[in-house]
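Have a look below at one chain only, the form predicted on its own, in structure tokens format.
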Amino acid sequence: MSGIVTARGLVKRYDRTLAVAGLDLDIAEGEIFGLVGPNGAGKTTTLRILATLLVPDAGDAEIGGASVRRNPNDVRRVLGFMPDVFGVYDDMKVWEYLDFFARCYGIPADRRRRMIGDLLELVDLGPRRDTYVQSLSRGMQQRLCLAHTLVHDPQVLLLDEPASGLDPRARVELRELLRELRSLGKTILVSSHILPELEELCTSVAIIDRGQVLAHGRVADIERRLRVGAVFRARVLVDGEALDGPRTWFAGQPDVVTAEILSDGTIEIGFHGDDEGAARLLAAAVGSGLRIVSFARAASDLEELFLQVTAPDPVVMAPPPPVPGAPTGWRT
């Protein structure tokens, strides 16, 4: 193992399900890294078994070089965990809120006063030091357990959907805290539905499906291995049946398979060329006298590595790795 987060054969199981299938990870230090998939995919479990809370059956992980099986003490002294699900005491403030946790974990009375100053400016809840908890706005709230999970200054931070539930204001200010305690040098696990801002945010990605990691690294780097072609949208200055004429050209140009008029006005092209052939499918539209107002991917690369990836027959699906202990004809 070679990362400061690492995980080899993790395997738990609940009942007769399978949650986590023989799953493995490697995050480099100081990297944001995102971790995508649909709902029961094994996300929050695995993040559970990180954050030394659920044993695995199987396989093993380590954080910071400490094992979560051997020595989960050491694990979560430089681990700080937030949960999708997280509780706040409603009649504390907000200092006391961080006071409380910060004594839970140790530190001294004078470290705790600056500590908490220096917190609550990073996630700008300074003004509102002396406020109760329960006033603060859910995304007050969501900042506020982010500062929580940083009392004791750890190494990497486990965030488990942090974005849920905050308007787009309040993710965007999210997103600015996450690159800033980056900046500190801390290694961010976060995992979210929310897979543009995962495209933009993260430094690598591992999009996992029924417990196991389809695909593993940098966004670009998956797109190149995986890339069979891509849906792009062109906006072309017509109107209704002239359509059909922009629509035809397209149809009959290399690497395109279809070409279809939307209801919005658009033309939607599928197209299994590279970013060179899209960039000389362009070219070639505006020469041949079509006035293209605009040209662009349908969805987010990551959308889309997401949706081929995790199809029912996805295009590098390997079988899956035999599960120690598994009964015979086990389903993953």
Given for the second form:
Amino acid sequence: MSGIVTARGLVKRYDRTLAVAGLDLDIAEGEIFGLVGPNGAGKTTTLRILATLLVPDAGDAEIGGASVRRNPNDVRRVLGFMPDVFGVYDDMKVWEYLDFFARCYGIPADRRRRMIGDLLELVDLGPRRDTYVQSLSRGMQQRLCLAHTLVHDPQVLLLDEPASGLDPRARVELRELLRELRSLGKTILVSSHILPELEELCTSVAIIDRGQVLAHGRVADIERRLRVGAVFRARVLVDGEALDGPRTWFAGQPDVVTAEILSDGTIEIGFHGDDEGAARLLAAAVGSGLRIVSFARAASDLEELFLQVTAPDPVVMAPPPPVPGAPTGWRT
Amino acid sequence: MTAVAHPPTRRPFGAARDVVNGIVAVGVKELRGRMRGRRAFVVLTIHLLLVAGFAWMVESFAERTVTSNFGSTFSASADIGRALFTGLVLLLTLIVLVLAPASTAGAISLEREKQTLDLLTTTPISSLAIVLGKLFSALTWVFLLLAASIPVTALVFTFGGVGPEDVIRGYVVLLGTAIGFGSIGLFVSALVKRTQAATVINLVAVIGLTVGTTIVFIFWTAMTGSQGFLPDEPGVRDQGFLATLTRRPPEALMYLNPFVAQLDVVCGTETGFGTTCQVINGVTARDLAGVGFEEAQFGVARDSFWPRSLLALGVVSLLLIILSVQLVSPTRRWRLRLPRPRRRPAGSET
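Mind sharing the form predicted in complex with the partner chain? What's above is the form predicted on its own.
Full complex below, order starting with the chain above.
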């Protein structure tokens, strides 16, 4: 085990349901690692095992060199955990909330005062210092919960669906905050359903389903390994309604699987090639005289990967080639 | 930052210090919430009005009873003092029996309901610190109410008949009762998920340990040979279970009934073989052979019951605290759960 977060053969069973089925994990320091999967995939169970809230039935995991089985208390000192569903204490002000958790970590009073001010500034809750926690908006509570994970300056953050229930502005703010935390040297393991955001944010991802990792690594690498098809949308300037000509042209090109005319007047192209191939396709279209107004991916890469990998009959992925010094790696 | 973090270095007495820090952290948080606003002071005021009003009623009643029955005797004032003391310690016992488990009934279950327990248990704070912090903060509130009642209880000194050591004994029993029944409340709170259910179970436990044990004790006593029919009599042998009650009930049956412990304390103030001493003698049925004249003259050995009662409450508290720690710990070794339908744990995606 070499990464700051590592797991080997994690298994967790609830009654007859196998929630995590032999998961291996290796996350290098400084990564923002995304855990992607449908509901019931085992993301939350994995995070709860890493957060020492669940004991695995088999296997072990280490965070910062401490085993979640043998030294859960040492693990708790190097990680901050934000659950997907969390509550707030009644009758507690914002600063008292952070003060309480800082006391739990045994932080001395003089350091607590300074740290609370810094954290409230970091999560942009400075003006709300004396506000009661229960009166904060959902987004503010989310930021406060994130701040509580930082009171002991942990090396690793485990964030379970941190953006759920947030409005778009709050999501953008949270994303910026996570980037800032990464720049401070934190390693962040984040699970989310909002795939485009994860794609923008994460340095690596793992797609997980039925307790197993189906694909892992950098999004571009996974895409290249899987050769997953991309969907492009092209808007072509034509006279009248004569879109059938361009559609037929696209359909006849190499690596194009499908080409359909959509109701908004665009052509949707199912493309089974890489970025080089897409560039060649566009160049060929322009070269053939098609008047292309726009040509862009219809969905994010991660979404395509996710749909492809978690499909009932998914692409069977070959194990990733060993890359010396590779920062991350998942295997099942 | 290094590639792999190193586990924290061990400090001398680090574990003990962590537990103390945790107790302080949880205790401060709980007390902040409990004492915030006017609520605490309103409850304190109502409590004092209740105790003072009750004391006035008992004193008025005792004064009328004593003077009408015996006229003005040399011990009338002491009789009033003893009656006042008896009334007050029994009232305070009742208050503690209601408040102590009620204060701890939501200690853990509320954390589960509000989904804050995960946040707490992923800190290095130990489950022992969580449990003790919750217990101490809840009991601090009960102790505050008891302390506030001391000036009212001290009124007994103006009448006489009750010494300071009796009052101290009475308050020691009250403190033990608070800890014992607070622990019961805490355990139930850790065992069940809902605070409402925990409150109801606690209420049933309190009634069972006070009223229930008394009824069982009286019934058992009545069915034995010492009072009522003899089991060996013809006809009784055929009564199945009843026929097995050939021996008087053990006094341990009443150890967890703090009212009996307080009656033992009150018995210590009596100058003759009074009502409370009769009750204690009925419970303990002590063989007085070999007991000195000083102790035996009134038919019951002083301080014979309440120390054992406190010891029993202490043992029960200890056991329940250990069980509560196990229930709170996310990585507990023993699985102690109420039977329930098989389903996935709440709050977990898979």
